[in-house]
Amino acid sequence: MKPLSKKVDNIEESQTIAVSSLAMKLRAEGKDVISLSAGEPDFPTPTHVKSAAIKAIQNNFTKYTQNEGTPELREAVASKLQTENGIETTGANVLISSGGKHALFNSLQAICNPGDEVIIPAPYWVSFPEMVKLADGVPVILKTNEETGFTFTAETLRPLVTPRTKALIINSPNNPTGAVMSEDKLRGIAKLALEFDFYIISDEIYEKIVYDGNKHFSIGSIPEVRDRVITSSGFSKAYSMTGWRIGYLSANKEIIARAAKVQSQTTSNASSISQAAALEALRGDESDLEKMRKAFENRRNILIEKLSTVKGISVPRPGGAFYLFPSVKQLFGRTYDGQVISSSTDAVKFFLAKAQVALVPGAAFGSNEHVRISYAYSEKDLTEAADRIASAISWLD
């Protein structure tokens, strides 16, 4: 038979999904596995948001909507961006998509041509490089490290900019590191975008989950670069609405028109019921969000306190999101059951085999010396997992 898609052959499967699936399989087999792999809040969706969805169903709001999303939701998103983020926009500059991932995919499809370079700071969310490849672009990786708090500046970015640079992807707060980019750094990067004429895709899905006095700043609020910034976000993380699959992007009208054209030929409109729920999420009481944020902060503190005493790993303190990204390079060269740990993947296999704790290898995020731990789980599970990790490391040769 004729060969299948080479483009698909060149992309990787999501490691976060793969590890989560493996953990579920092991639990189904009766194994006592604690999975800290998924980036999914364990809290229920707020009651008033669920009620709005139920009401939408009862009112037969179950048909197609406009491809770009309902006018009410687009205007509500625009209002939110103006009020909370300082981004001057309108409903006509907003596209509602089937989740934040879908919004980002549509964005890259709308701006990329074959061979365009897209700069991606590492550690990065696993899907960024693969989405760029699917848009026929070329991922260019900007390495960051613990010494810089996994952040970067215009000057560290400058050497990677070429005439083929089409865009830079910023994810703040960051998955997997929890790093938060400061306003000063983002303003410097905005000046660089003007100097070299490239777009900025700002993934702000974790914007409401910040700690220690950190403030989220939207680069799209800077007037000089407003038309070259694509702001992407959604409801999955802050509102605990992962399964609802509802997200959005805001950009200049030409980009929105192109992204909407892509969406019209792939998924069409996002779920009508999810759009009704998202509208209520934006308009209704947000006290549940602060409760969740405080719970995440407390879980982070518990996990850092437990793991900071474990020899063999070092734990940077994240300023946002709900992940730890500890270094495991001190474990490299040590052995268990005749197996040598020489990579983050080996470390994850070790923790699963000897601690029955499922983590995600840092290699999936562009950093082979780290592993990602999600603390979107109960304090009981986090405490037990930390104890298991410490005990397992003590057995290493």
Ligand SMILES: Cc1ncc(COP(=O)(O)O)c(C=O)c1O
The other form holds:
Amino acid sequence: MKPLSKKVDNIEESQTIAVSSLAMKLRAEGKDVISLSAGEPDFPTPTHVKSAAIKAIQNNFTKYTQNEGTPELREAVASKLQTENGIETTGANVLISSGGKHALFNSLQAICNPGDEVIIPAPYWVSFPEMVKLADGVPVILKTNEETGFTFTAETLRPLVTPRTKALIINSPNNPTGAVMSEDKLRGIAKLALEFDFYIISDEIYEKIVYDGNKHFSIGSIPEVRDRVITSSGFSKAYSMTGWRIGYLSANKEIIARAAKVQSQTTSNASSISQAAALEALRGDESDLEKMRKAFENRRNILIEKLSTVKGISVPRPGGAFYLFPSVKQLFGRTYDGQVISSSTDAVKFFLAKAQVALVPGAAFGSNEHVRISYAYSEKDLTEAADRIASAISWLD
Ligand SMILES: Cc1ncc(COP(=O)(O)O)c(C=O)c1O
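Can you give me the structure for the form predicted together with the named molecule, which would complement the form predicted alone we have just seen?
Whole complex next, starting from this chain.
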């Protein structure tokens, strides 16, 4: 038979999903595995949001909506972006999609031509390079490290910019590092975007989950770059609405029209019921958000306190999101059951085998010396997992 799509052969499977599936399989076999691998809040969706969805069904709000999203939700998103993020936008500049991932996919399809370079700071969220490839673009990786808190500046970015640079992807707070980019750094990067004429895709899906009094800053609020910034976000993380699949873009109208065209020929509108729920999430009581944020901050503190004394891993303190990204480099060369640990994947296999804790290898995020720990889990599970990790390491040869 004729060969299938080369483009798809060139795309990696999402390793976060692969590890979750492996942990689920072990659990199904009766193993007591604690999985700290998923990137999804463990809280229920707020009650008033669920009620709005039930009401939408009862009112037969169950048909296609406008491809771009309902006018009410687009307006509500625009108004949130204006008041909370300081982004000058309107409902007509907003596209509602089926999740943040879909919004980002549409944005890359809207701007990329074959061979266009898109700069992605590493460690990066797993889907960024693959989405760039799916848009026929070329991912260009900018390495960051612990010394700079996994952040970067215009000056570290400058050497990677070429005439083919079409865009830079910024994800602050970051998955997997939890790094938060300061306003100063973002202002410097905005100047560079103007100097070299590139777009900025700013993935702000973790904007509500910041700690230590940090304030989220949206690069799209800087007037000089307003037209070249595509702000992407959604309801999955802040409102614990991962299954509802609602995300959005705010950008200049030409970009929105192109992204909407892609959406119109692929998925069409996001679920009408979920859009009604998202509207209520924005308009209704937001007190659950702060409760969730505080719980995440508390869990981060517990985990850091426990893991910072464990020899063999070093744990940077993240400023946002709900992940730790410790280095496991010190475990390289050590052995268990005759196996040598020499990569992040080996380290994850070791933790799964000896601590029965499922983590995600840093290699999936472009860093082979780290593992990702999600703390979107109960304090009980986190405490138990940290103890198991510590005692597993103490058995290593
Ligand atoms: C950085 C980042 N962007 C976007 C998304 C996509 O979120 P959604 O579930 O809304 O598609 C995720 C989800 O894990 C993420 O971590």
